[in-house]
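Only one chain is shown below, in structure tokens, and it's the form predicted on its own.
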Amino acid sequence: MTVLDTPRLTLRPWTEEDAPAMHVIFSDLEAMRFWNAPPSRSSDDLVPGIRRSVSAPPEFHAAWAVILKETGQAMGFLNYHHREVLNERLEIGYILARSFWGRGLATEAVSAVLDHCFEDLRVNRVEALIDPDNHASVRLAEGIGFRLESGPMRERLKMPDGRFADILMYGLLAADWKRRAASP
């Protein structure tokens, strides 16, 4: 799997050794508020998911640990999933440790993955499913060129507490990403 570098970040395949750092993120109730997975109770909770992720064929799924170059600290997670090779589309997901919110790091990490998806994987479309109340994620998606295309899609995701959540569908096309990259 590809290692991606940005000015402040390295995105590398996550490993079982990342479980303690990722537990800080995935156990944070506020950070996990919009995820349809329960918060982790220990770093051991994350190991089976990491193993499944690492063993998944990259044509369908890939996941990166987001590392802050300055400190070497794992401070986020980013993936693509639900990839349809025939339809040249996939979905992305991302989460950062709360202490790193508001610094533009998520935008930097997501942009690196989008470059990889559009250039290396040759996808035509990237989707992001976002809870309507996740205003930071909506700002991120819209700020880098995603367009709201559907929603709220009623009761699209089942949440850990058993309720169903409405979701907004955002989409970004390769041609729009390339135009954005070409503009000053």
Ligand SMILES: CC(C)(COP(=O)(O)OP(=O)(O)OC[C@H]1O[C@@H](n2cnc3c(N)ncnc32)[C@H](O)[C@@H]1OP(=O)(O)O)[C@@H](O)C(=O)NCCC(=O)NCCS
Contents of the next structure:
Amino acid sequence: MTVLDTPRLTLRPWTEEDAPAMHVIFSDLEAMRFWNAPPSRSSDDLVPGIRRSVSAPPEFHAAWAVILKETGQAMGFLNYHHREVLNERLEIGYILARSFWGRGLATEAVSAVLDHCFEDLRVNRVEALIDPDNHASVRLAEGIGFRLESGPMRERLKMPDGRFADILMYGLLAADWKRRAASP
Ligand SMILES: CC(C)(COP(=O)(O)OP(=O)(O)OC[C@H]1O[C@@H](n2cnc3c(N)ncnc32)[C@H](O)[C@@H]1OP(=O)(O)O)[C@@H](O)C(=O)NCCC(=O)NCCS
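Can I get the form predicted together with the named molecule as well, since the one above is the form predicted on its own?
Then the entire complex follows, led off by the chain already shown.
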């Protein structure tokens, strides 16, 4: 799996050794408010999921730990999932530790993953499924160039509390990304 580099960040495949740092992120109820998996209760909680993730074929899924170069700290997580090679599409997910929000770091990290998806994996379409109340994620996606295409799709995701969440479908095409890169 590819290591991705940005001015402030390195994105490298996550490993079991990242479990304590990921626990800081995935145990935060505020950060997990719109995530459709339960918050972690311990680092050990995360290990089976990390093992499943790293053994999943890149034709389906890949996940990166986001490392802040300045300190070497693992402070975020990005993935793609539900990749369909036949249809040249996939979905992305992203989360950063709360103390790093609002510094443009998610924009930087997501852009690197999108470059990888469109240029290296030759994907045609990337999707982001976002809760309408998740204003930070909506703003991030729209700022990067995703278009709102449909929704709210009723009861699209099952949340850890058993509730089904209505979800917006955002899409970004390879052609959109290329156009964006070409514009000043
Ligand atoms: C979504 C998330 C990754 C954004 O991270 P971030 O590093 O703060 O994002 P950025 O600093 O790159 O900001 C991106 C845009 O969102 C805006 N933004 C950030 N937080 C915001 C908030 N709470 N409300 C409204 N806009 C917000 C920024 O101003 C920026 O817009 P701009 O470029 O027009 O100024 C972060 O809030 C997070 O980890 N949330 C919890 C996990 C989550 O919900 N993931 C998405 C699931 S779909």
